[in-house]
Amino acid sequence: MDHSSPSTGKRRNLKLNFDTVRFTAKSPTECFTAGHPTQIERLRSHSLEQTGKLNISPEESYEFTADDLTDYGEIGRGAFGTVNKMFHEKSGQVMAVKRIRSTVDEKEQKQLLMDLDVVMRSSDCPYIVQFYGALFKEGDCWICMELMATSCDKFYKFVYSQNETIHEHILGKITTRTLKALNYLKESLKIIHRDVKPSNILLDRGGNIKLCDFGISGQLVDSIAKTRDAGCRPYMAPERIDPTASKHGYDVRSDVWSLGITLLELSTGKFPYRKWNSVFDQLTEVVKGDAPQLPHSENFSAEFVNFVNSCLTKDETLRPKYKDLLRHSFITIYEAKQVDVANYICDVLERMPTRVPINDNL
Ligand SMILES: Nc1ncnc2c1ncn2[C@@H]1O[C@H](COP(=O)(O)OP(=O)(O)O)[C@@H](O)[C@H]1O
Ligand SMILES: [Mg+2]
């Protein structure tokens, strides 16, 4: 079911967000002061609030606004915006609401838009987290998602606190599903993602693993990093710290890279370089340096080891693409392997606290 006016398609609706975005912001006084009706008609009926198109499921659609979105609290909050857990009640859809300052300027918002449109289509790759839509707000881009347990990071970071490690099992399965999304936004969807590391990968009871933050998001990020400086991305690879070093433009292989950096975080426990005081300082170490490398250990089999240290080949050129990645071994024996994932969440998110309940059947 469409619960959106008939007329209104689908690219047809988001282009019509940057319309009112660009004309509350330009005009509203202009319109009152001019006095014509036909602008003050068309300022009523858009409102001063942004509308988006909420895509539930492919036979499920909804016009939205912020005010359609009731708050439940903070979940997360990252270098770039928050995150909080909302409820649509006419969907009657509980999700992930990440608020993002965005500083692109119209014609990239546009694109922007274009792009999510391509995003939204995409529900057919278990490893990804589902995208609903996005709206904006405030100079605000607003992104809702499907809301999950928790990520990574938060995970992995209570793991160790209690003295315990992550079982290469279950690592075996997060770099599969890890590997299977980046290849499938790649290829199905065009898009690399840009921002690889712990708290982009999403867990939830039921033993799902999901990347999240491309498309969208990606960009806003990428946008507002350009500035700032590179410090406040400590899993991007050699060659984008100093460009000056790749020839190319974005590639996959940078990617890789963040990959390797979070599964050596996720299976020792740490972020693998000390913490830096100033770009120099990373610039100096991950340029400069050699790369981090996980040690052989009886912990790990030579596969994993293998695996996470030929995703932090320096020299890009000579680091793997996701085809070979996903020939090695260490893949084909966990993409085989029955591991009982979600036992192993469910058990240790009994003992995580959480800030804001998220919901029991997550
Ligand atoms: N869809 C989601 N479901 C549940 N938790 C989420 C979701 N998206 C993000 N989070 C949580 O919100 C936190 C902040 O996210 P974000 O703003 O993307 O910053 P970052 O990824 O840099 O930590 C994440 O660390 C994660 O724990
Ligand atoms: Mg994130």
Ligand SMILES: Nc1ncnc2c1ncn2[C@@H]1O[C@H](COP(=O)(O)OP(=O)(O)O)[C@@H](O)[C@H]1O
Second form
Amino acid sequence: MDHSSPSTGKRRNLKLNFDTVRFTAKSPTECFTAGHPTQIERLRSHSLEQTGKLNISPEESYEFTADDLTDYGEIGRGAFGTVNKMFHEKSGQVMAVKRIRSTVDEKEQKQLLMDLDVVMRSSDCPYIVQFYGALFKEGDCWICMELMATSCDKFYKFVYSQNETIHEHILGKITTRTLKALNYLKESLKIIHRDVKPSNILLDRGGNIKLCDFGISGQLVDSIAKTRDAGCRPYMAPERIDPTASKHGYDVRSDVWSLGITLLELSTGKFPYRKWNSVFDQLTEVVKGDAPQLPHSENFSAEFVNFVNSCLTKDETLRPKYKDLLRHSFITIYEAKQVDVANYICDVLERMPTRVPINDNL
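Switch from the form predicted together with the ligand, shown above, to the form predicted alone and output its structure.
Next up is only this chain, free of partner chains and other molecules.
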């Protein structure tokens, strides 16, 4: 969509239009609604101003303005604006700052606020990118986030370009941590991610693996999500693509499918479907065709192959939910197994052509 077009008639100043999209704040399972007293309103009046509060940890917080941040340059770009690497001198913290343009339209504002709300309420989950604080500068919203080194998308493409593969030990840790993040969203926040893919799983030099990008996360009502027009279509489950199935809604098993596609891509070095030229092509291949499967090979254990292929069960009623996957032997093995993820990630990052940290999860 061309966001610069004057014909949309939906332009608003981001700061003045927070009332158009609201969150109730009555419980941890608050729903995304309009017309109620909101957490976002309180943020706008207390922290989303020219001066904000930077919460580095429960014991360390600072009042700060945009002038307190040293800009090290752009490290990512998306539909809403840019991500810059910035340094806060008083805390010594380097961070990724999403700079959201004040001219984003109402749909984009809704996604921004959903993303902001999720990361703010996920501070106790070590597998979700952390939020530090936010403020406004000249109408633009600056969101300060934990800085990660790269995404699984960029990481795996470089690895395979070197005629190497990602070892199952690393895939095991990526799987367990991503699954725990998704389960946290469901159990603690009652939401479904809806956009699980390699570019939304981030890595850093400390060996941390974290989920990001919650702008299109959907609220679960009786564990069912209803909308069909959200998410990255290549990773969508069959029941979300098929109009006859999606009208009944879908649950976390749609994200289980996306996780399976993601793991298949990371373990083989390529996306399992051909490039589609139309929605009909996708409908034919994903909904009507056989599910992609990870073949048995000497490179992977039987537990990993079984885990991936169970995620890619076409019939969602037979596809496992998170509680089943968390009990899977592959997960229990890699929860207990000691793996030097940090050393492996650092080794690959040192060889990647771009060493600048990237957080293009807008």
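Positions refer to the first chain, counted from 1. Rigid core (definition): largest C-alpha set, two forms, superposition within 1.5 Å. None of these values were measured; they are calculated from a predicted model.
**Student:** Does residue 208 count as moved between these two forms, where moved means a C-alpha shift of 2 angstroms or more after fitting the rigid core?
**Tutor:** No.
**Student:** Take the rigid core as the frame of reference and indicate whether the C-alpha of residue 160 shifts by 2 Å or more between these two forms.
**Tutor:** No, its C-alpha moves less than 2 Å.
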